[in-house]
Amino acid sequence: MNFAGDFDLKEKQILEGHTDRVWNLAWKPASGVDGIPAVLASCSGDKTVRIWEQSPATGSFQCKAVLDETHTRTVRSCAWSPSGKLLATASFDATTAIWEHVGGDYECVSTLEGHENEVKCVSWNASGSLLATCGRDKSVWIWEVLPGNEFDCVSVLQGHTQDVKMVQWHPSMDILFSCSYDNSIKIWAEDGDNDDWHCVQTLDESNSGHTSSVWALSFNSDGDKMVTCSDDLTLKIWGADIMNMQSGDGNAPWLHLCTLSGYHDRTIFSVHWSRDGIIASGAADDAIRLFVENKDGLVDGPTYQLLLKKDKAHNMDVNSVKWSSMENGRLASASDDGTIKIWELVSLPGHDKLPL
């Protein structure tokens, strides 16, 4: 893809409604295409989460409904089921619950305890039979997706020495990824002998491994590329042989390809990878930074170039960035300011249209 010319992050809407800061957003699978509306849910420091609707009408997102009452704490993170049925959010009162959208209205379904302490993220894998969560007690827990709502824990991996930042299935293995406040990046994939869940890989400081907090990843379309941000001021790419994990070999090792450094000047906090392949990055500087390959020249391994810096794309820190999975070039955001905003990759006037 050829992104020459000038672009712009175009800001289309300020979500409000939050009392506290806003941690994470989830695209709802399937949303906003086919003439189905386009859904974003949202977590916040003041225990609730909220479910946005774009009217098809005006193009707008209204808040449709704010789940409250379940949880006790801040919200840290939600994750919709690939299907879209079910929503999972994850706390720092050491719950993580599923929501069903029944008749309109959204219904707590299912309760997960078992962390010690908060909970701070929540991940289904791609076939949505598996739920992982992580928290501040250092464990990640693996969960079957039972019928009827039930949900059975099927491991509990022990393996990172601090918080553990975030948890990551792979787009389309049963391979977890997990991110640390003790810096590193662990695999954790099933033997097939006993259908026990072990770590097979940690990337860390040992290979080019990042030198503090890792907050997240994110993986690119194929599967054979992952993103990760740190509190090093640093991104990092890793590439694996996709075709050898995919033939059995779920540890194909993930190898460095290169290091962003020198774009970031505070902690990066989100980083996500759209599916066109634009990296998208939030930090507590304030501003969102979107990256591409650059395809020019022939060197070792791929390089990443600034796309464009948006500086004060928000007030405070920017927590989440995701790009909806349907509509190419659209972004949202979420701040400690306690807002969402909607934007919209844009290539100003005397350049070609994005070509997506």
Contents of the next structure:
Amino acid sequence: MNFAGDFDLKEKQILEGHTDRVWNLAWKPASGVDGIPAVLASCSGDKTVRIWEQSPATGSFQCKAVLDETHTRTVRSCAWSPSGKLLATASFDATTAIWEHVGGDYECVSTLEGHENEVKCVSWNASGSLLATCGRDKSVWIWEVLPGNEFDCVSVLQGHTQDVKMVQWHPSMDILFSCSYDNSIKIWAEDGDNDDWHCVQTLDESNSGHTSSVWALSFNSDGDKMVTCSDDLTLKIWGADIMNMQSGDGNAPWLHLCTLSGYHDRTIFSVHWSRDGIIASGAADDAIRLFVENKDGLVDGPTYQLLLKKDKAHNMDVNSVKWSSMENGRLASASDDGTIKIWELVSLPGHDKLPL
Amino acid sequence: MNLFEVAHFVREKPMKLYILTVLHHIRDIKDPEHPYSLEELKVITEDAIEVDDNNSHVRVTFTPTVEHCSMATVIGLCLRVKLIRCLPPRYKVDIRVAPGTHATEAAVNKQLNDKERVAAALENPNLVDMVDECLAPSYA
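Follow the form predicted on its own with the form predicted in complex with the partner chain, if you could.
Below is the whole assembly, all chains and molecules, this chain first.
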């Protein structure tokens, strides 16, 4: 995708309702396309999860459900299963709840316990057969999804030396990535098919890794690159030889490709790579930044440039930025100010939407 | 502080006014272990406060009473909570221990400035009680 010319992030709507900071957002898969209204889940320090649905008539999002009276502390992360049938929510109350949309209402159908303290993130694998959680107890848990909304813990992964802030499955392979307060990113894979999960690689300072807490990571649509963001004020781009990884050997290392520094002056909490190649970042300076690959690269390896910076995107820290997987150019952001904002990336002049 | 002093500082040294305002909010925070305020124990001084109003940024550098002070994170938490309550929401607050004054300085600073760790700590009722105790006004 060629991003020549000027762009702006246009604020389309402000979603209010949460009574505390909003930590995370998740677009429901397969919504916002084929006549199905777009759906967004948000989770908050107010201990609830809200489901927002876009009205086909007006185009604006309304709160359709408030998932409350389940978590007893901050809900830190939410993730839809790939089919969109289930929503997993991770909480500081040390549990992960699984919700199902049953006849107009969301019902908590399962509660995953095991972490010793705050659960910070939950992630589904590409097929929806596995779930991963992580938390302040420094561990990463892998759960198998069984019929009847049963979840069996298949592995408890130790290795990080400090709390684990995020876990994310690779978009096409059952390889798990975790990022931590210990400044490192760890990659976990299964040895054979016998639930023997172990750390296959650690990306830390010794291989051009981050020098402070790593808050988030995101893959590009091909799954051969990932971007990570950190308290060290940088974004790092990593790449792997995907063909090698897929050909059974599975042992293709991830290598540092590029560091984006000098763009952020406060902690970067969230990063998300859109399917058309735009990297969005949300940071503690209330701004949203967009980056794209520099196509006239005359140097070895990819370089990235700032496409635009949205100052004061929110009144307080931006905790989460998420591109819609269905509609190009649509971005949602969540903030300490308790609001969620829906944005549209438009190109100037002409104010046309990006071509699909 | 009377109005004359305020007017004087506004005319002469606006930065001083910002600093004194911040100091005013935090000077009476009680030390978690000793029956004295942070200012009385010189954990906090006027020099320890930096304000950049244009960028809505405050940094407070505190000096624990002893190098192995186990209450350093509690003191830091008290400072953060008080300032969040008193300053306009646009303000970014950084808290750190004075360089060279604590045995695990880097670890303490990292915890105090990790928003997620702070949020989780403030959901711990025991810790909240401790912080509230330190922040409660004492009427001599």
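Positions refer to the first chain, counted from 1. This structure is a prediction, so every number in the text was calculated from the model and none was measured. If you superpose the two forms and keep the largest set of C-alpha atoms that fall within 1.5 Å, you have the rigid core.
Asks: If the two forms are fitted on the core, does Asn194 show a Cα displacement reaching 2 angstroms between these two forms?
Replies: For Asn194, whose C-alpha is compared between these two forms after core superposition, the shift is 2 Å or more.
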